[in-house]
Structures are given as structure tokens and as C-alpha cells.
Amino acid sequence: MIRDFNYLRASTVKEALDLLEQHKDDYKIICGGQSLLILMRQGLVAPEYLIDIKNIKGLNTINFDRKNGLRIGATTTHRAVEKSPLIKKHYSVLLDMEENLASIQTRNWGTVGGNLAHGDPAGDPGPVFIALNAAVKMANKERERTLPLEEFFIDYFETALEEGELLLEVQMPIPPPKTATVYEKFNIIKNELGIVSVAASITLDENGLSCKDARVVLGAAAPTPKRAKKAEQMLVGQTLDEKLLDKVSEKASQEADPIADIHATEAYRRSMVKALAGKMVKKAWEQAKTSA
């Protein structure tokens, strides 16, 4: 059952970031609230202010542009970015993980910014943008800074933001020439969390044939999302090979740090992110072959 607490509603950021400042002791930021709805009722979270940001106007916003590439706003649903032509067009990866992100009803409601703050090491989004190389800006009432996202997540349920501070704005470059990102997660009932996910990105030189930048990048195999460095590094310079794909998909399994709980056994999980790391890099290889 959820305890009583006050409820607060901004309508401009300046206005958060002042009841942030105000009530600094015991609050808890709502959006979409998909997920700290569920953390009152089951009595892990009793704020005893709650600050409503769904109607800031400016943050729930989808731009791109060619210098600065794609900029998706803290309140902007999943939904808005499921349909968004933009993202169709320029990050199609987007496209594919968020319509296996929940349920459409959560879809309708549910954040960007909500469900990177959460620090669910399981949420969808994290890894794909990580892959993509993303950042975060942040504020508070003091000052504004952005972060690249790999860094934003601490530990379980834990990330980089501070008391008073609120997340603005997802940040993602335009992709180099002969780029694609990919990704999957592996689940029993579809739209759940993932038991394991893995986003890889892969960038080939001009003639399509070495690999000059990669990242693979698992979700629920470690407290955050966890970029496979070593798996990556031994992509770099080299063509494909099924000899190279056996030796990156084996080194993404040991360079996880998952747990084991009710879903799956943490063998069960690295035997997963070897499966889905391997079949990942594949496919976001021969996808680079023919991007521009």
C-alpha cells in the first residue's frame, strides 16, 4: 500500500529544479512512474514529496540534425519515439528495441529519461544507447552538465545523478559512414525484461571489409550495462571470421558479471550473452557492409 505524500507539479524546469532545492530531504522525481509506482505499493520508496515533471514544457522533445545528431528529451515517451520518422530513418535500432519494451500501455506512458534513471541493469534502453555512443545532460540549480552514458550508471538501481539534480536530454552522434547498431534481448514472455540482452555496433573501414570500431555492449548480465571492452578490442583491425566470432563471443561471456536469481543461473546467463554477442556482431557486421 502507498503511504501519503505530497504531491508537486512543475511546468518549467527552472520550477523542478527550485522544488528539488526546496525538498532536497525526501523526494522522488515522477514521470511516467512505471516502475516507482511499483516500489511505493510494495513499500521500498516513501517519499514524502513527490515532484511531477510530465509537463515541463521543452523535455519531452525528439530533434535531429546533421552537427548534433539525434537529442530525445527526459519525458519523452517510448511510444513518441517508436513512431518518430526521424528515428525510423537515421536510428532504426531505436525503432526495433522499443517495440519489444513493455507493453503498449507502458509504451504510452512510460519515459526515456525515467527509465535510464531508474538503473534497471535489465532495461532495454541503456545498452542500445551506449551502443550508440550516448550521453546524458543533466542540471541542477547551480549548473548544467552532460555525461556519456556508459558512466552514468553506478550499480544497481544507482546512477551518476546527484540530490537536486534532474536528467534533461539523451544525446546520441550521428553514426560514422559504414556503421550499424543491433541489438536483442532474450526473454520468456515477450515485451518482459530481458534475462540477457546484447546491443553491438560495428564500424567498418571505407571498403567494408575490417573492423575500425566496435561495441558490444550486455544488459542484465552485471550491476549496469556493461560494455564488452576486451570482446571489442579483439574485433578491431580484423576481418570476420567464424574462428574471430567464436573467440569475441566467449570473451563478452567471461567479461560479464551477471547474478543468478529466479529467471536464470548465472551459467545460464553467460551461456546466453555467448549466444546473443556472437549473433549480434554478425549481424551488425554484415549490416555495416551495405550501410553508406
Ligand SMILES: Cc1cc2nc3c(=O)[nH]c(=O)nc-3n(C[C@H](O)[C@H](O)[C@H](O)COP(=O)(O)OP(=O)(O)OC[C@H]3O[C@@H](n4cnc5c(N)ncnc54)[C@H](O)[C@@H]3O)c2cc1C
Contents of the next structure:
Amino acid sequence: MIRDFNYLRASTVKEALDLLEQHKDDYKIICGGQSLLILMRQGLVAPEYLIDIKNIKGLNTINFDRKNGLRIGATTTHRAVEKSPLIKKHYSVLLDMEENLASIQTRNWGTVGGNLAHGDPAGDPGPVFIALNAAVKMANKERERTLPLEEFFIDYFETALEEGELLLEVQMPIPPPKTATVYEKFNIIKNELGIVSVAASITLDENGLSCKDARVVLGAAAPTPKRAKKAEQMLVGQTLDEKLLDKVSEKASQEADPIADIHATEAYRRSMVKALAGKMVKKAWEQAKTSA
Amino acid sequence: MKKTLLNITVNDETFELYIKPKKLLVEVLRDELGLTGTKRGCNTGACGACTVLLNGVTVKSCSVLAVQAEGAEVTTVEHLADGAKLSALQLSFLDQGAYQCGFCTSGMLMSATALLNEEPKPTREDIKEGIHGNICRCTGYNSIIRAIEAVAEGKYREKR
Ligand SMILES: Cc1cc2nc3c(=O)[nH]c(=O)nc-3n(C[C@H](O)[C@H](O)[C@H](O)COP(=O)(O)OP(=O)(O)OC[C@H]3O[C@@H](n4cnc5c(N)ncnc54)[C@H](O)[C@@H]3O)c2cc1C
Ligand code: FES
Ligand code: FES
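Having seen the form predicted on its own, can you show the form predicted together with the named molecule?
Entire complex below, previous chain first.
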């Protein structure tokens, strides 16, 4: 049973920030409610005030330009990302990700901002956005701030968002030349949350031979989406062969910090991280060779 | 807790309701408006039995607060037939035996309606993807897919 609450609807960012300030400690923000309502139904969350930001003007936008890259407003639905021609053209990994995220119904109403703010380490956008070097913009009544997304996630279901703060947008720079980003999650039932997942982004030198930069980001394999930084470092400056790939994926699996639950044991998750990390690094590398 | 006013259009009819803000869309449809065609299955967003159209796109009505449908247009399974005249999809579901217990059928029909609105000539993969959020415990899905295919192929054109 959902407990009763007072319902407040914000139509502008300013209105929302005023309401958050006014009801500090007693509120919960709702956007699509696809994650929140589950918790409210279980009685795990029972706010006095529910502040609805779904209809705030100007927050559900997708913008792209050659200077600033991609900016996705917090209330943009998953479905809007999936259907965006801009994203298909410039960030196709996001399309792949969205097509495998939940059902159409959930994507039609659930939002990118809600997904990130929920802080589920098994969420798909977290690792992919981090691989794309994303930052998030947040605001409270006094100020705005921007944080690299990898610093936004703090623990299971815990983010850097403070009381009174609203997530406004996700920003992604233009990927450097000869870069490719790929993502895959492993699950038993298609479009469920991943048992583990790996996103990899590889940037090659201008000849397409050796690795200039790498990101390997693990999902559902630690309390937050996690970069396997030692594995990344092993790639930089190297050319790819099976031996290196094996060492890199072994390292990524050591860097994981997974739990055991009804879906998988800890050891199983580590093995799957290893398999996926190898597969993703190789795939990103191959794609980077032929990318502009 | 204060009740709130909800202005909502359901199947082309407008309603003004006073509801508790915690009411889910499925509760308002079934319990306040008596539109029991929309089913409540899992109540957690997993099964799709409660699927309705909200401003033309599918949502799971068990996972949307009714107050979020303020000013919106909702279409439920009751809107598909014109009196006793069934829609193309409904006829096709009948012909193909695309249900057994029927509990998933309203949701399936709404997902299929949205799919065909968006993509009148879907591939088999598109159809599978289109009903992916709807679980059927009885049919094994093949009859449902055939039913949607038959409509897409124009077999019920004159009846649409
Ligand atoms: C059946 C099902 C399957 C799913 N499968 C997947 C999956 O495969 N992969 C995946 O990644 N996700 C999955 N999800 C999760 C879901 O899609 C996302 O978490 C959803 O996008 C959340 O968005 P929302 O707008 O509904 O957030 P809400 O539920 O409204 O909010 C979630 C949390 O974020 C906070 N919040 C929301 N917006 C803001 C904001 N702008 N600023 C500050 N705080 C905010 C809320 O207070 C709340 O704590 C699934 C969900 C369901 C129900
Ligand atoms: S009842 Fe809504 S998804 Fe199952
Ligand atoms: S016909 Fe029984 S659940 Fe689909």
C-alpha cells in the first residue's frame, strides 16, 4: 500500500527548487515514478510531500552541437533517447542501450534523470554514460554545479544529490577521432536489469594502431557503476593481441566488487565481467579502427 | 491528506474527479470509472496486463500516478470496439485464438494498437519487440504474433 502524501506539481525549474527548499527533509521527487513507485508500494519510501517534476518546461530536451556535444535533459524519457535521430547518428551506443532497457511501456514514461538519480548499480545508462565521459548538472536554490558522472554515484542507491538539489541534465563531449563506445549487459531474460554489464570506450592513435585512451566501465559489479582503471591503463599505448586482451579482462574482473544474490554468485559475476570485458574491448577496438 | 482535482479524458469522455494523490491510474480507471477491461496483474510494472495509451503511447497504468495524467488523454481497451463492432485487432485475435484465459489480452491489444499506429508494416521482430512488455502465461505467443501479423498484412482492412 502506498502511504498518503501531499502532491505538488512544479512547472518550472525555479518552482521545483523553491518547493524542494520549502519541504527539505520531507519530500521525494517523482519524475516517471517507474522506480520510485515500486519503493513506495513496498513502504520503503513514504514521503510527506511528493514533488512532481515530470512536466517542467524545457527539461525534456536532447541537444547536440559540434562544440558542446550532447546534452540530455533530466526528464527526457528513455523512449525519446531511443527515437532521437541525433543520438542514432552520433551516439549509436545509446540506442543499443535503450532498446535493451526495460519494456516500451517503461521507456515511454521512465526518464534518464530518474534512472541516474535512482542510483541502481545495475542501471544501464550509468556505465554507458561514464564510458562516454559524461558529466551531470545539478542545481539547488542557491547555485548550479557540474560533476563528472563517475563521481555522482556514491553507493548502492546513493548519489551525490543533496537535499534540495535537482538533477538538470547529462552532458557528453564529442568523442575524439578514432573512438568507439560499446555496451552489453548479460541477463537471462531480455531487457531485464543486467546480472553484470560492461561498457568500453577505445580511442586509437591517428593510424588506428595503438590505444590512446580507454574506458572500461562495469555495471552491476560493484556498489556503483565502476571504472576498471587498472585494466584501462594496461591498454593505453598498446596494440591489441589476444594475450593483452586476456590480461586486461582478468584485471577488470579483479577490480569488480560484486555481491552474491538470487541471480548470481560473486564468482559467477566475476567470470561474466571477465568474459564481457574482453568482448567489449575487442569490439570497441575493431570499431574504433574504422571510425572517423 | 488533501484530495486533488483530476481532469482526465478517457476514451473521448472528459471527467473531473477528486482523488487521493496516491491513486494509481489503474485504480482510477477500474475503481472510479468502472472500466474493468484494463487488468491488474502483478501491480509492479512487470506483466503489462494494465497497459493503456496515455497521450498515444503505452504505459503500465499500475505504475503511473493518476495525477500525472492531468489534462491527458487515456485510451483503454474499451475504446477499441465501436459498439458491438470489434476492431481489426480484436477480430484477428479471435480468429487466431490469440488468448486462452484472456487476462493478458487487453494489455496485448493496447501494445499491438500502439505498435501498428507507429509502424503499420512491422516485421516479425518489430512485433516481438512491440509486445515484449506484455506477459502471456497461456498462449506461447505465436498465436498473438500471427494475429498482429494478419492485421498488418491488411487481412482486416475493411473492418478497421
Ligand atoms: C519492469 C522494469 C524493468 C526495468 N528494467 C530496467 C533496465 O533493464 N535497465 C535500467 O537501467 N533500468 C530499468 N528499470 C528502471 C527504470 O527504467 C528507471 O529507473 C527509470 O528510468 C527511472 O526513471 P523515472 O523517471 O521513472 O524515475 P522515478 O521513479 O520518478 O525516480 C527515481 C528516483 O530518482 C529521483 N529523481 C528522479 N528525477 C530526479 C531529478 N531530476 N533530480 C533528482 N532526483 C530525481 C526520485 O526521487 C527517485 O528517488 C526498470 C524498471 C521497471 C519497472
Ligand atoms: S499490473 Fe501493471 S504491469 Fe502488471
Ligand atoms: S491468455 Fe492467459 S495470460 Fe495470455
